[in-house]
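Quick heads-up: it's one chain on its own, the form predicted alone, in structure tokens.
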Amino acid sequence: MPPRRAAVPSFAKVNLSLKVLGKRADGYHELRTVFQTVGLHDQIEFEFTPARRGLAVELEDALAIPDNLVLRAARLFCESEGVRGRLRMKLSKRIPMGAGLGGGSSNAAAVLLALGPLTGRCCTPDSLHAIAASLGSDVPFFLYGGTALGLGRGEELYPLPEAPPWNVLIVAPPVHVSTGEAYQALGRPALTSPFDSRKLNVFQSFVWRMEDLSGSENDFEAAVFALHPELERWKRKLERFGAHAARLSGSGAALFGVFPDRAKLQGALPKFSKEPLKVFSTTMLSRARYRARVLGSLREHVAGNTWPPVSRYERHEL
């Protein structure tokens, strides 16, 4: 049988808002948050030849990246559905690694959404859900895409009405804030209940009028501005030439400017060319768009139109 081949882009995210309330039992923190994909994307080469027994797994990676989410996913796909067969993955990255934006847990997203249709496996929402959470708390959101609240660890997902296409401008520099880090200097108490109303009161408010994001927050910038103070200055500056709001994507060390138009980002973006920073221009990604390219780059092997892609292989073609 022939391999069947694919590539899949993988988007970045930014935190539009990200609120932290505090610690909890089980040792996670209990957090508030609107995620927001954007245009931003790796990509991931697929080749899965179909066989009767055994399976071998192999992911090409110039960056060599310990542990890689790529990996691990698909083991633990082709581990709950029975898959059998080769899979091979070239992954080509482009989003900047342990900078807030979502890389890595995309990356496992995309191999989750994929294989289904390559492999021939059906693999039912709530699995994939749970299989993208144990993978880590960013994962699931993933799946889905676009604008959503949330909750919990932010595995807990609730679709939001999507924000506009905004123009974004994408600043990351050469400076790597480990998440562990961030929530130390964060320095947040155990949970006790009720939660911090002033805190939820600031996040329900932002969330009743995100048109203009002017109501945006990120609990982590105090904190990690205090260890890193440059970025609070690429920070203004991207608000100074015209960002109507500019923050920490997660806990950082990306920072995102949400421009009004083309015309005053473009304007920007000559302003950091001599800065230590990977600059990337793009957009927000609504829903049906985010949906729309990752089942184009599937058509191929996909049925419908259903999400999450449903393969156009049976099972018992082997």
Second form
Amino acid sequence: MPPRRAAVPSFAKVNLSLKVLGKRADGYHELRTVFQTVGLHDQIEFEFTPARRGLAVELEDALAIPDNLVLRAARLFCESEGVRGRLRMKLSKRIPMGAGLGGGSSNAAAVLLALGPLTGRCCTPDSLHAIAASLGSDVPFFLYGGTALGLGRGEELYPLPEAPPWNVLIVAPPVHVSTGEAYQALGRPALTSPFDSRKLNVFQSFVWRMEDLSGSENDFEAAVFALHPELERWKRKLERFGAHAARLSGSGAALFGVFPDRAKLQGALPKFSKEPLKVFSTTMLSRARYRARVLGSLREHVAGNTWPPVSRYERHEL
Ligand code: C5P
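Right, the form predicted alone is done; let's see the coordinates for the form predicted together with cytidine-5'-monophosphate.
The next block holds the full complex; its first chain is the one shown before.
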């Protein structure tokens, strides 16, 4: 049987708002966040050759990322769906790693979305979500994309009205913040009880009128800025050069500025060229665009306009 091929985009996210409540009995922190996909993306190339028996999974990854989520996601999917054959993948990275932009989580979700259509196995949305959540708290969001409310440890998701396709300037410093360590660094006042009503009210009022990003907050900023003061300087610089709002993304260390006005973003870009930063000019990506881009990349393998994408191959064709 001939190999089936696809090159699937894997988009980054920013957190338009991120409130951390308290630490839960399971050790995770209870969150209230608004996730937003942006156009900045990695690419994963797939080649799947079905076979009657055996499974071989390979990844070509120039950065040799240890314990790569791409491999873990592929193995979990294939084991849970009984896939047999040879799967070769190639990961081309643009999203800075360990930056709070969800790159690794997005890569894992892109694998889960692609493997159904490519292998002819059709995971239910619930089991796909469960596999995603077992890989990481942010992975399920990337099964949906767009603007979404994230509760729990970030895996409980609700679609929100789409944010406008605003321009986003992302600046990523050469600083790596481990998510686990960032949570450890949180103390009062960032860390409260899981039911802090003031914090819940602040978050809810932001979600009700998201067009005004001035109400957004990221609870990691105080702790992460204390460790890396240059980040606060860059946040202020984004604001000074016209960003409607500038925030840390996730637990950092990337910062993003939202520019409703494209000319202002173009004007701000050169101001960062001499800084030791990776700079990306992109736009917010709606759920519809996100799905169209992923479905488009899998077009020849997908039956209809379904989401999550369903394979056009018969499950038992071997
Ligand atoms: O779920 P994920 O593997 O991305 O989380 C990485 C680490 O971040 C966890 O091991 C945990 O220490 C911390 N975390 C947390 N609360 C969350 C999400 C992550 O404490 N809601």
